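Next up: a single chain in structure tokens, the form predicted on its own.
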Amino acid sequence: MFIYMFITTNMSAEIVVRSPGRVNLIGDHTDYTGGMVLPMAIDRYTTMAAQPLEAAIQLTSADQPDDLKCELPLVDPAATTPTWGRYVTGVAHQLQVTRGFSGSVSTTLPLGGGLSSSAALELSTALMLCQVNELPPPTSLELAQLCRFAEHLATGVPCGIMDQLTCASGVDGSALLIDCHSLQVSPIEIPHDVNIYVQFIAHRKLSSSAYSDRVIQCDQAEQHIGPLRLAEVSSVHNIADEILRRRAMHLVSENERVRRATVALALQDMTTFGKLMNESHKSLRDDFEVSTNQMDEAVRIAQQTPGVFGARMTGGGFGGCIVIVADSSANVDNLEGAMLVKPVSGAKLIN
């Protein structure tokens, strides 16, 4: 738990703060096992304004239809109505403050999206609570560990550190390889000419998903041939049991993918890349079954567009964004709904 001293103040000017959200180009649901994941933060933000309230957090949203209004210190952010607040309030019973804000929040990433509205919106309320407390501010990691151990501790859903860490250290123009076991974060350049797109599917709430299933899974596998993000594909047909043995394959696979597709990137070896992404997908529709039908038939589709280097979903699954990596000069035009992203720097104090 993170508790901080704070000195009271009469700031009364409005405070602005923003982050980013993120999109994964390759490496999904290694986090949570210590893997490589291989995301960018993207220039689709969630923006919070307030001004310091005594005692209480009072937030309208833009997107919700219900406001949040609770008491500070808090007792059990789990238990926080509307649920969408439970990412706020989490992060104040982390900070164990007692000076809260007044205002609102916006955002231009689709909710629900896999695109990590929900990490946005606890940086937005971390960096908040920090100025309006006058508290010290936080490293990259401080902040994503901090919003990390909020979303667990508020909704129950086990995720591993990407989101978090990748909306709080976003560099522009640059993907971010990120080491999930020792933390690292290293900036791999983005060709100019290559345009990244996302294409929302289908609305999905992890919450209510398979997906502390999967944790679960993983960490059983692990018990057979430790840890996966050291283990070798040989190691995995040691797995009898087959659910396991297939959440196994797509773990030590997807991290050996990663590595590779960084390597391509950083040479723009764009069509290697490509090709991994594909064989990305194939490895969470089959190994890991997080995909969908109509997340399969769109990630097809695009991968068939000319110009298009690669396409797989994005995010912990069972609806969502997918991912399309394309030539500059490609005609996405039959991919409705897709949206240009571009790489930016991480959540920030605007004013």
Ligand code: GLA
Second form
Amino acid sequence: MFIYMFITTNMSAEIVVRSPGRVNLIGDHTDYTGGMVLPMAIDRYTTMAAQPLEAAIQLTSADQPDDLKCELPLVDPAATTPTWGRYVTGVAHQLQVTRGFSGSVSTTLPLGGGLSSSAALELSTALMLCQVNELPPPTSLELAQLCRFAEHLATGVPCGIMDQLTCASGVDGSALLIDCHSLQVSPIEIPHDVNIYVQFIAHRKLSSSAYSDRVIQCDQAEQHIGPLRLAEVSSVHNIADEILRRRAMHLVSENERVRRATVALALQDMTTFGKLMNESHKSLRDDFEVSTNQMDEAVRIAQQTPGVFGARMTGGGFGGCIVIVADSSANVDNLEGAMLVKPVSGAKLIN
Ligand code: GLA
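Having seen the form predicted on its own, could you give me the form predicted together with the ligand?
So here's everything in the complex, that chain up top.
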């Protein structure tokens, strides 16, 4: 009897949280200038199971060789080792909590694959810490903002809010139109006869990529023509510097493509939607220069596959994944490793 009570008490103390990853259908590198994006949370998850622990975090990862062990409160999350633990300690630092947890984490997302495995880890950590510290449950937006700043602090990558907000506020069966200035999230239903695939191309790390350079270049372009989210193509031509002009051209045209793609999706006009995806890839490749030869080649093959409406690189680029939108009857066997993904609801407490 005593043993049974002991086991059930311990079992009930375990907290389980889970966050999906995301894929972006269209609208890349627009979020950090307050532009438009159209991503969706996907049915690949990071799951964390743990019990409360005073003044420390102890976390084992099924996908990493070294465990994370740190004391709370945290002083410098950017100094955490192993480095994967920085996403965890960044969140703990933002929340300024003293009660941590002991447990394990695992994921069905490819790590460093451009499907927001880091945002999913941050969100899971935030939900876990709120739970063990008995904090009021944060809204999706609060959760996303907290985790975005945790990532800035812990990794130095000046990311926008798209990944965290998508993983936090995903809606079953829908993509999310996000205005990254007003932070309004509007679900747009994905037709049932449309399949979405991601094809993994290569691992990448945004911290060692030219991502921050692009953020700086957009800032410089804004010094010439004002906020890029409001700019017209005609004013982009006034930028004398060729590189900055091309960067701005991507931003301004991409915001417009997201708006048009949203209308097309709502009207179930997948031909137009696909064309806009293809144009988006070209713009990211030629004007924003964040694609790679390997991604371009995979996109080219996907675009030529019968039944495929459109294909493009997705996320920050410099590697990662491509996204393919196809008719459900399309045969995609020629697209090596293409993985069917479904739009799902956002991060939550499971138990
Ligand atoms: C990464 C960042 C996002 C966004 C995308 C590009 O995923 O974390 O904030 O900027 O790149 O759209």
